[in-house]
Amino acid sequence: MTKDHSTLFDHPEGYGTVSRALHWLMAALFAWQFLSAILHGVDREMPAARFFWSWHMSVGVLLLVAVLLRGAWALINLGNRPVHTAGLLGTAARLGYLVLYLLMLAVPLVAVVRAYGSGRGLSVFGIEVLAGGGERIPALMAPANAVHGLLGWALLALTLGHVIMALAHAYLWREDTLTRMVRGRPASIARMD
């Protein structure tokens, strides 16, 4: 079986097994994230609060190697991937997914830095990640401090706008877009390979 023939490539005409599932598991990591930063603002010592935080950094670097697993996957299914609208809308679909894929790799990443600049080091799902040094390192901890919620919270801003885009493809302008990511290619193309 072919790459093309597969229903786990992307395809022009819709995403493939593979790239699905990463994106919408990505959307569950990311409601979670979003929801215990929302919840840890509003009041940290509330019970649900301090369950979904008390998993925030872990699922945040689950979610980084999710994001590094789908930008490879990306990669290797580039030249069959469906392609953008042309024009300045297509643009900037391009454009919000360079700077979605940028916040999602920064945002764990100064999170990373900073739990290595804390001293204590970092554990994911229980398991030593990262030891710590045991030593505060401020200049790696003061930066990361300053931009990891601003950057989290432009993620959130330009998540919400993704979905409303799809939904605005899907609803206002009657176009598959939201399909492309829900079922993948339409049966019809499916059966023609």
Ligand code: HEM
The other form holds:
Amino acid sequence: MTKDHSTLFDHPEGYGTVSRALHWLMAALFAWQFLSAILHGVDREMPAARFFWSWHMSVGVLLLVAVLLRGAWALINLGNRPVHTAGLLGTAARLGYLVLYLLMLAVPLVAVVRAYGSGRGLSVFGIEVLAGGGERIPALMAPANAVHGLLGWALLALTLGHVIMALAHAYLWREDTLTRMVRGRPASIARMD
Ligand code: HEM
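Requested next: the structure of the form predicted together with the ligand (the form predicted alone having been shown above).
To see the whole picture, the full complex is given below, headed by that same chain.
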């Protein structure tokens, strides 16, 4: 089975199963993650905030792993994915995706580095991935202290912009941009392959 024949891989007419699964899984996890951050920002003592916050670090690490997989899969499929239109809107979309990827990487990464530098260790869904009891390394904690929350909110703003543009393409300009991520390539093309 070649890349072109398999619906697992991306295609210029629509995304493959792997890209679509990673996209929607990450959308759900980000919705959860932003909810935890918003509730924490509003009143960290309220029961709902405590509940969601108790998952913040585990879901954040899961998102870091997911974005690494997604980035690797995007590279494997490079040159075989839907292209953006030429012109200002297409350039803005490409730039937007680049910044989205950079923020999706940087936000959890600096937090994991801080957890390591804190010497308190890090557990993900109850499994210890970084041992605690180590020395405090302030230089490793400083980047997250300075930018983790700030870049996290910037990522939320950019994500909202991304959702609004996807809906505008689908319902205002009647283009099939959203379909490419929902249903993948049209069935007729999948059959022709
Ligand atoms: C992509 C994933 C992540 C996003 C979008 C995110 C987002 C945020 C946001 C917006 C805040 C500010 C909340 C407030 O102002 O009350 C925050 C705080 C925090 N996050 Fe995350 N986070 C992510 C991953 C992680 C990870 C992986 C860890 C730990 C390993 C972590 C640990 C913390 C901690 C300890 C705080 C409170 C201190 C601070 O604001 O820096 N986060 N996060």
